[in-house]
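As a starting point, one isolated chain is supplied in structure tokens, in the form predicted on its own.
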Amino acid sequence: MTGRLIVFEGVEGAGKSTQLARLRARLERAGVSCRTFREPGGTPTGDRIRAILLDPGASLDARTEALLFMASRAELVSTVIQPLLAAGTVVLLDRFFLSTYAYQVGGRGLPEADVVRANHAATGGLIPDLTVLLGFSAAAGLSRAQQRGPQDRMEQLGADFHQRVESAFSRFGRIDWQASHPEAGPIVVVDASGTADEVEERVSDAVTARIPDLGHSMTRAVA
């Protein structure tokens, strides 16, 4: 099996990490090795750069927060990601860089230019093979988020910018925005909307449709 870098994108509260969990135990059940991480974080270096990025009580100025950002990603793609996937392994990552677009771009206003040339230097050119684009409300994602506990610093960031990260993850599943923008790889939009059963099944028809061999492996699993 070739390694492969799948990831989950979408605002606060889409449902990422259940999906992402559910689409492991299909792959697992399948017989394929795969991992799983987080953005930021992965990596001794990411967790506490996470701590800082996600602490209440931080105050950041926009350029800091995207380039600790770039910098866990760094980390994570250099000392783990890369020697996964070179041996075969399939990595489930929760937010990469297009986090960082709709975030500290299309939130925070960055300008993209900047934000697309620092980005390539973290990953190394590293392009996902599929990313997963839970299409939800900013609104009813902050609202679950509400449901889990305290907030972080960035769920905290407030309603209107959170609609601007929604409206710009709604660009990033437009086909001509994906062709002016060929290091975001394949995305693919699956509305999150529903119960968990429902939206795995979407997600495990997105994967099928887009990486065959993954799907094929997960059919004849479950045949």
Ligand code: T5A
Contents of the next structure:
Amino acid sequence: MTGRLIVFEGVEGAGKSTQLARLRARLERAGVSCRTFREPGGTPTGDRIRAILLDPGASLDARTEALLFMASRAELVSTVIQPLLAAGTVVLLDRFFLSTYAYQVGGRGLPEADVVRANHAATGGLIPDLTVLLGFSAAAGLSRAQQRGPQDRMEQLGADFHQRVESAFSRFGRIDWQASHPEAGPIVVVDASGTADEVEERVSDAVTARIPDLGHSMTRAVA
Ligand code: T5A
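Please show me the structure of the same protein in the form predicted together with the named molecule, now that we have looked at it in the form predicted on its own.
Okay, now the whole complex, with that chain kicking things off.
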């Protein structure tokens, strides 16, 4: 089995963490070696950057914010993800650079070309094998996230900001957008409405269709 990078993306509260954990459980039942990480974070330095980025009391310029997300990413990619992929591990990642495109370009309005260039420096050109983009409404996702307790700095940014983020994620699902952004790799949009069990089945089907060897492993484990 070769290493694979599978990314989960979507608006706040879309169910990324829930579905990532469920896919990991399915893969591990199938005997697939698998690790999970989230952005920002995943390394000691990244976790400190995460604390700054999500601190509701922090005031950050939009460019500072974008570069901090990318600094966390650079550390995670070079010290953790690349070695794991080289060792043949399947890496499941909760958010990657499509989040920067959605939040800092779509939401904040930073110039896309600048962000794409800086992001390339952060990732070293690493392209996910598959991005599972959970399609969900920002309003419904925020309401789920709010039920968990106090809002973090990004959640506090208001309905208009999060609507722009949702619109950006919708664009990323389009074939023409993907054709003009080859650095993003293959993206599959999965409807994230319904129960967690229903979404899990859709995610599993999508991964099986796009990465057949992983799908066959999961199917053999169920049979
Ligand atoms: N960000 C991140 C940027 O601005 N730029 C970047 O480059 C990057 C990488 C990260 C923040 O940083 C921003 C985006 C974010 O604002 P985070 O806490 O990691 O912060 O944020 P989220 O990824 O949004 O985490 P959430 O936990 O809010 O969302 P998830 O992971 O999508 O949702 P999940 O699975 O935790 O589920 C949320 C709740 O809904 C329930 C769960 O049990 C949970 O309570 N749930 C369901 N309920 C009913 N039906 C279902 N199908 C359900 N699925 C889950």
